[in-house]
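Heads up, the chain below is alone and in the form predicted on its own; it's given as structure tokens.
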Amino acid sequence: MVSRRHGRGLEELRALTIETGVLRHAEGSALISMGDTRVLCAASVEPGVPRWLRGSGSGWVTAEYGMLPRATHTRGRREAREGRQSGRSQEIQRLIGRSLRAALDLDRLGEQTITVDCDVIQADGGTRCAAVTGGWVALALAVDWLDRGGAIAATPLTTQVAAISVGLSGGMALLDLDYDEDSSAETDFNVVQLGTGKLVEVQGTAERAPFSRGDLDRVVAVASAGIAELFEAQREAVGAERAARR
């Protein structure tokens, strides 16, 4: 039988907490805490498409995403001095910029754009799946701010989307992977989900020993039922915010 920290549970989230309204000048913001890893997620609201996007009608919402030095075990150093981003840091920054834009309908939103910016402040496993969960957050709030000020005729917000880890080890799938668990895990996956049920990503890789179809679906129902929890907490965030406007 696998043993968890704080005697967590297989399928258990990590203790949850999502903080709205703590960057003054955002259009939205939200800090996401999922056990000891935490994530500032600020939505920026711009005037204006990317190039290949002017004059078509349509908005764009895409992700910034960035670890700070001592956000890990030992100090690392920032990109900026690098003069360029990590594989890593892109990587991830795709993946939250995607899985934001398959909750919205980009046509509501007119020609401009939503920049989701991620910083990690503190990380202990499953810092991807943090930011798309707690950017969602920033995104509608920054949404309701465009609703406030007249910008937008129909809310864009289509849906909710949310990712969690899970890991393989010892033959039982562990959900919400801190960082100990993610790095003996023998397979580990990110699944990004939108309220519909309909999957926007499974990244799973296969570290110590190949899974099976079987294995798959174990892990995605795994998901499923704990981003339904993240969904919850989202809902909860969103209309704490709302209700403290008016």
Given for the second form:
Number of protein chains: 6
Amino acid sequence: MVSRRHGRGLEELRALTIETGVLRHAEGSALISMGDTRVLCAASVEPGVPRWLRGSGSGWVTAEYGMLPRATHTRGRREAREGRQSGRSQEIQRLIGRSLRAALDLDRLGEQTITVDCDVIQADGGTRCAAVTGGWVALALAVDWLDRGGAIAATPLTTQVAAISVGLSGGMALLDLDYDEDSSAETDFNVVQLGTGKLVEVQGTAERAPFSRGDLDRVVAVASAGIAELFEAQREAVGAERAARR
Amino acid sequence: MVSRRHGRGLEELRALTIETGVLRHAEGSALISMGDTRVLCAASVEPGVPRWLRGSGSGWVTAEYGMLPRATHTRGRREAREGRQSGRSQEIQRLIGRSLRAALDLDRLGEQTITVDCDVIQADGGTRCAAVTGGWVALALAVDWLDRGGAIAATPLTTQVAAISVGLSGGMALLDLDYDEDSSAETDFNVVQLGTGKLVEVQGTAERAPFSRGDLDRVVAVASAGIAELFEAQREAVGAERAARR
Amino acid sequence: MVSRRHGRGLEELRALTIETGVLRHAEGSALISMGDTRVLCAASVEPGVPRWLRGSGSGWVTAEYGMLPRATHTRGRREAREGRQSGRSQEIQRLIGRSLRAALDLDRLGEQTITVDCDVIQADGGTRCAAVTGGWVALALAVDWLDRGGAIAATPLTTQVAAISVGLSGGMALLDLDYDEDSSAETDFNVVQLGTGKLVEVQGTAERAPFSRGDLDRVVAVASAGIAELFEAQREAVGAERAARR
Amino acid sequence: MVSRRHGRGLEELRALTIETGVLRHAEGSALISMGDTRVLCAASVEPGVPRWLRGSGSGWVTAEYGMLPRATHTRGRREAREGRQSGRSQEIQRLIGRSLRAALDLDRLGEQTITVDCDVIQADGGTRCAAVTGGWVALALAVDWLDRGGAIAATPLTTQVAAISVGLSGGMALLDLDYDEDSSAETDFNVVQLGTGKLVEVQGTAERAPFSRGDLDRVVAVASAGIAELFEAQREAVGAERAARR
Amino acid sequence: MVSRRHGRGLEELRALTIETGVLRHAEGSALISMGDTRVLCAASVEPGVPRWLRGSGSGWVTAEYGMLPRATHTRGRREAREGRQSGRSQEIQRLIGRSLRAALDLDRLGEQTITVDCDVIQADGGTRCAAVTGGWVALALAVDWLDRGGAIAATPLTTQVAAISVGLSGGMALLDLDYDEDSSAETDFNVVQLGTGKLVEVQGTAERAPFSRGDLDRVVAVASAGIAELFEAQREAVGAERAARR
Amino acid sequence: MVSRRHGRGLEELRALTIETGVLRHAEGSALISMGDTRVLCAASVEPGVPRWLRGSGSGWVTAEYGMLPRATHTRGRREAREGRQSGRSQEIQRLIGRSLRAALDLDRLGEQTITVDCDVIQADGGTRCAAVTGGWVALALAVDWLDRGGAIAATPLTTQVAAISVGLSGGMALLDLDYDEDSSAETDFNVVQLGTGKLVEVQGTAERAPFSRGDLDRVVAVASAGIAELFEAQREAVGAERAARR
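Switching conditions: you have the form predicted on its own, so give me the form predicted together with another copy of the chain.
In what comes next, the whole complex appears, and the chain from above leads the way.
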């Protein structure tokens, strides 16, 4: 029988908070905490789009991901000093970007780019999922900013998007793994889902033990239930910020 | 109704060949062709293991992935000249390495490293899947080489591993996408499975339209059927090489 | 007559807070806010010293400095992605490291290294000075951690160190410049002082108008008065953390 | 008395084959085998020329050279991963580019660029020479492609170009060195010659023993005889491809 | 009592020579020797300005700094080979650039850029100061070149600028430190001053012992006296070159 | 009829000087001027050899080549700032290293490395040849230094080595090309010869017009005559330095 820190249930999220308006300069910002994992998300609006979209009328949303050197148990190397982003950082920021774009109609954004920077202040597992969930809040607030400024006719946001990890351990599915659970799980899944209930990314990796099609099905069900709670927290965070601005 | 090139059925693989012993110097090598996609796989055995495994008695298997500049429709830039591997290349070679390791007992390998280089000679979709499937053949032949040399007591290979892509297009699941199909598919899945029937990686990415849990289930079923054929081809290739050596 | 934001006096610091224990994993940590400038300081203790100190019995203290891309008014490029730290970042982290080392007896530290990461969360002028001031707090708490663990016989800390900027504008000396003031100042000084009253760094740069020896003298006097307040805040921050641990 | 592998004569080429049309996407391609050395040559036509030729009406031909990590006896490092092309790779690709340009009238090409990628699949000495010889075939086929498309008025090809190595060993000149011969030769020459009989590059390097003017003269004579055979093979390869297209 | 090499007084400069016209291609050049320190300064005039100045009508002056590998006691690594400029080199070239710009009215230069390359041929302490002092001579001669060519209406040069180091050692201020003195000094200052007597940069760094405000005052006085001699030598050098051109 | 600057004959060297002892710190140094080309050569002795020679008892000699940004007519980019040495620089320094090693018995050097830095102060054609010729003088003086220090039993120097360029222009062979001649020559040769009369490197490159075997023969004869004069100058330079030390 698996026992989790703080008496958490198998399908229970860690303590979750999303604080908005944490950066004075960013068009949208959110600090998301999932247990001890903390990710600072900043959405920046800039004119123009990448070369391959110029003249198309379409906008662009992209993400960058980083981790402060001492976000982790032992200090990691500063990527700027290494002279390159790790393959892991690049893989994660590509996932975040794809996930956020699935929740927008880029045509309605017009030829401008929103970059969502997700910087991990403290890491305790699940940083890429927290980045997607918090990144959507920052993105939604940046869209509000555009709307207030009259820069868009109709909101490009079409739905919410959030992400959660699930692990298989001793035959059981555990929702929202912390670092120790992630390290000992036999298999690790990341599930990204839209507010419509549809999936945009499912990534399952057998670190220690391969998994069956039945496992996969069960994992996605557990993830969906958790993501419903994340959607609720996102709506509260965005609503609070909007109320504060009125 | 979807129509595929060469009258291929929805759940039919492209023409598949695996040629072995194609490189004189490598301990194991295979040239895999899936339709017009061709990947050259070379397994190199070297003494020693990465720092974090030294003294553990365990071996290591890793992969590197590259694409010749003119493997593609329009010439791509040479990564060596760019001064870095793209994030895409790094992401793919991490996937190949994880997949191959799932088919071995690294402890039985002892403190040596097998590097599987997967270089795309010609690209027409599905290069990462072809690299996993062909890479396993090169790996198995390198293990044979070790065995012939008396360098291992028992084979570290525990099973086969192969991979295939599946796309969702107009509500239908298409096996083994070529480049044009991949570009127009609404969702793209890569499935990596062991000879035991268990899964080691499932990656689904909604490029255009999100997918349901039912879609995911169907996709994995279609992939499994295709992978069974890949396993057959792998066994034939390894068997032919072994026969030739006797 | 110069008028400052929030009715601040010419020789008055911005609102200053130093929050400690903000990072769960770091041996010492502090989040310093000076007006809208916010710098997260994390001190990490690691065994060993750089090559040139091995066998000397002496320890080492070094600093790294970074700025989150959206710390600034307009988004800056991520240095990890650029493939290198800017000359400015390197110059600043060398200054922070030298300043912190002036407050320690490295021999008493023994052959271990303390790295102080200073990451700018939000920038509004004076980030390097805030990094020195907050960095000392993180360093002092890491020394406390070593002391609690019995890893040092006597504290290597010999005094406090803090830093402040002063600008010359229209003939007047302004303490603790914010970004707008810094941009319009004729000359910009950074002064680093020890708890003993002695100076460890004085850097004066005439951006628009050169300065006289009398100006320099006046600037250092104004800086010293401001630094006395920083020392008070450092002592309170460290004292509060120590009280909380008892 | 020197004895060569497979009973080869001193002035005899290794087994030579040039296979054309090996890459579906490239405008011209050739796989050249000289003994165990195999180089894949792909010619890509792209609009435009480098900056310094813009507006001149002249075209450009350039080459890039690479070696797959396991082309060699022991695995080499992947240059893309090293973050840079080696000095050797750069030196070789500059030689190939110069040699190919000597066989063209760039003015007749118009403002387009042909890049010839030469990737060594298997290395057993003489890779740069094989790259020049095979590269000319790929180039000639790309010119045919331009001609069929009506993109050029008159062929820019003015002659053939091919290259061969010669070594001095124990006072004797050996044609077309393999890797073992190259490693033990006292001096190593690479000779590049045009179909007109004129030379475009002669590079002689005394690795172990310096050479006389008489040696140099004899070496060039031996090389010229070998290159005549290479010209014949080039013409056959191009002719076969042209015949297949009719 | 401090004793200096060659019986030099505490406030005495080392043997100083400034040779002009040493590079045939540069618009202005100077080889400055201060004791055994030798820096070659070359000013290059190029049309255009950096992006942020385009259309402003203003010119730009910038500096680059390098050190030949064997300028120093033991051979240093070649920065071009390391793949990057050190933080120290970047910090120094930023200082040189700022100092030179303080002596010009960039508006009068018009939209052209003068780059002053300062390359250390031999190092014996004080290279950055020698680079500022010699760099001004090269700059002044490049301005003369522009003037002779009629490319400027009025000289953009508004004054001279020169720099000198001062060290504190055993309570005494030593002017113009050589390498050994610099290594043993307790504190190291670099002072940059204009021909008007005003200061443009003061940098004091306590390497071993912190310093008082009185020390700082004294150091600047000693530096000013030394800089007066540098100004004299600059005027002589420029005058000699002008005389030679007449 | 070709007419050369300063009325120089076809087979006449430019004005040649070799100044020794120009760098205080280097074990051997020489500043070579050939016409307006000036190269500073510094030989540095360091203990140890590259990894592949450790334990062999053999020493190593290597070269590095660089060009100051304003050595050329128009300012070139600083390689340290570009983040890499150009392919040209690497190709040249490999040639210099090979040439110098041909004049030594590395076994007699013992396990130490001599690095010869060749930095072009001013460029007017023929820099690689000047670097070989001047580099040998620096190397010979470093060997003298080793000998004076008793670090070697017998001199490892076995002969002299020098290099010269020859161009073909309008059917005539021109010795020692300057930049303008090099730019207009149809073919460019670099010849490196030992004091014994034997050749160590011959590199001929047809920039505009291919050349015949007869041309090659004639070029080498012209080069040999010029190199004889270079040997004389080398002996004088080394002899003068030795005399000065007695």
